[in-house]
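One chain comes next, on its own, written as structure tokens: the form predicted on its own.
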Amino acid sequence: MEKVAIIGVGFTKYDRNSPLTFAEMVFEATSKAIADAGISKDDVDNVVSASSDFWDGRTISSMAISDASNAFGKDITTVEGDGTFAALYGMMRILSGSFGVTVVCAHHKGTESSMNGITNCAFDPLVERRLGIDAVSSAALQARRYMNKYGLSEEQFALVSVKNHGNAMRNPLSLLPMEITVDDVMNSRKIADPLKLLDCSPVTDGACTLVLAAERFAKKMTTNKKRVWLKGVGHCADAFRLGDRDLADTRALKRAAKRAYAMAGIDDPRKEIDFAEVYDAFSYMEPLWLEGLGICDDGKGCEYLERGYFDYGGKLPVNASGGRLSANPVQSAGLYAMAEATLQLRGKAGKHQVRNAETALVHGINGMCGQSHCVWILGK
């Protein structure tokens, strides 16, 4: 099978009512990617997007970004849902032997949005829409019920925040660097119980892009340094109603996880990743997700936390950029993600750039409480 690989990122800054329009995001993010590639809007045969229709405000959303995105003239096809299921697309596309380079693109403007509106939306209009929930509150229903399976503490999971805050301080581009403490997070203001503020991510614009290429136009148009290869990817879904899940039963990233794996040829992710970028929208996300994806045994990653295991100079660094609870454009995030993966495994992140940087995972999720998982293999 041929191989395909990222010659290309580019991304706005995290910002808070950008005065940019959708368009003009998505045109700044794709001109950055095409630019990094080092290639011509004409060497690129086709474009995925990722976007929403409600988040946008108005139906076919994506049709509105494609001359931003260079479509004009060009295949285009579009996924809902976080831009790590974009970038799976776009590697199908290649992989069919129908293309050769794919722009992915995903755009968010939270801050023009109704987060409690959009995501009672997501829920059963007959029944669990009335009853008012939504993205945060049924959070807080999984972080209880994660909490009570396994005897965890609302001071276990407020220290994600304390660690993913201060990675922040060493990335310029993340919306909330922050030196917290565990009292400053137990302090901030309760949003629905257990979470509080800071364990929640903040609203955020941001629209970023990929450059995909399959092997035999990558070796071609960029450097050995430039390229960083999709070594593996696995995704999986679980039940759409809350009340069909145990929402502490992490069963679908296990299964999307194995997946991503074996296609990379990984045994023992623990001490064959050397970093990650692990999906926290709210802190308890952070160690619930690390068990699904088999960095440590179910109910142990608040021990592994404590530890200092998934410091940023711990032995597995995750979420070193700051991760969502720093910035959070929520359709973008998971290829902001993505990028952010591809500068560490070139060595270009900067003052938070990980030390020996050679494999990385990214994890994105679609649907409340993570109902769908994509886990992406990342490697020079």
The other form holds:
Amino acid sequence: MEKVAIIGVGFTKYDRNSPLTFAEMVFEATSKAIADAGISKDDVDNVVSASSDFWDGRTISSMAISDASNAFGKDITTVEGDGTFAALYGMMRILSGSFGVTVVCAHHKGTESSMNGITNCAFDPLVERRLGIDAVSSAALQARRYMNKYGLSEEQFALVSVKNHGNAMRNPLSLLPMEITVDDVMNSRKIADPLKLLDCSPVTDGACTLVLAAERFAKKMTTNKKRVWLKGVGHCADAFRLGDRDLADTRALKRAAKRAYAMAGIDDPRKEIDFAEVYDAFSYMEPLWLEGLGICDDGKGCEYLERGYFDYGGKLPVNASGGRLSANPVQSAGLYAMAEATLQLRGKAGKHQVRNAETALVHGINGMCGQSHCVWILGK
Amino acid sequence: MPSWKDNVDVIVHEGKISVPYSWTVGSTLSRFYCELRDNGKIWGNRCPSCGKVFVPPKIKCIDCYEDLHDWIALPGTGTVETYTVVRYEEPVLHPRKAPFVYAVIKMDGADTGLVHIIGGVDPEQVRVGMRVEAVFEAKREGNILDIKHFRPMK
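Pass me the form predicted together with its partner chain as well; I've looked at the form predicted on its own already.
Whole complex next, starting from this chain.
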């Protein structure tokens, strides 16, 4: 099978109440990505976007970014979900043989609307929506279930917030760089027990774009230093209704990870992955997903965290960028994580560059409490 | 170089989308809600292949993809599997004022959890493993809030 590479990345600085429209943000990210790839806008023949009509406040919102994403005279299609899934679709389009150089863009202006109102609308209007549940309160149910199943504590989850906000201090892009302690997290405002304010990611604006190309184009158009290969991908969805799942069971993620590792030829992810960007919209999610990814055994994520295993200077740095806890542009979060991994693999991540960056894992989710997962393995 | 963009007075337009819907509830959930409304009973349905009982009832078994035509009346009692005390106000979304409790309740006689509200108890007293029973509204309209909440069993 032909390989596909990321040949260009571009993004806006994370922001709150950005003065840009989402189309202006997409234009900034996409023009930067095309310039980063060192290609012409005419070298691109199609666009895959990730967005959410509810967040954008208009239907078929991708049509509103067709100019900004360089889609005029080309083809544009859209994924309603995290950017990692849009990248998957972009790769599939290239591998189908029907498309050449592909722009994958994602945008999110979280600060223009009501997160609770919009995420409430992700629930079935015939059942749970009427209860008023949303992303935060459902995450709280998952956090408690995870604590109860494995005997974990809120203080252990707080360590994720301490680590990732601390990592953000090295990342000039980040929205919430903070030197904080476990006590700061524990004493922050209670949102929905066991979640406090500092366990939750901030509502964020941001657009990110990747340029993808098949091997034959990538090698012609770019230098070795720019190219990062999409080595493996796996995705899997669980049941829609929260009560139909055990919220502390990562069975869908386990399947997604297995597929990604098989495609990338990874036998032992614990040894072969150098760093990871894992979806941490809420602090408890990071250890839970690391277990699902097979980086540690079920229920052991917090122990590894306490030992500093996932620290910036640890054995396997996780969310060296500061993670979603430091900036979470929901729809584009996964694409930012892929752009971050690309810069790390190029050795161009600046002050938060991790050591020996050869193989990266990037994880994105879609749906409440991680209903659906997309796992990427990126490498040089 | 300073950009002209630095000196623009950026305008914000306030807006709201309000679109009415008439969502058909479908035969499976309609039967569930009719039982709630008319008889104050919680029903589930069972997969003929794996035997798993779903509540709220489902169209298909998520594992076997079989039709679930086997209906069962549940006793309306269950155990709190997980819960959260909601501390923030969302007057339009939330059916009651904070603090209040959402829980996933593992229903007796079923294999799935039901997401609902725990009431009739101080939110600080709710625990995982607590035994609870459904309290029904006197006037019922055929939706999930016909169950007023679940309260601790005496």
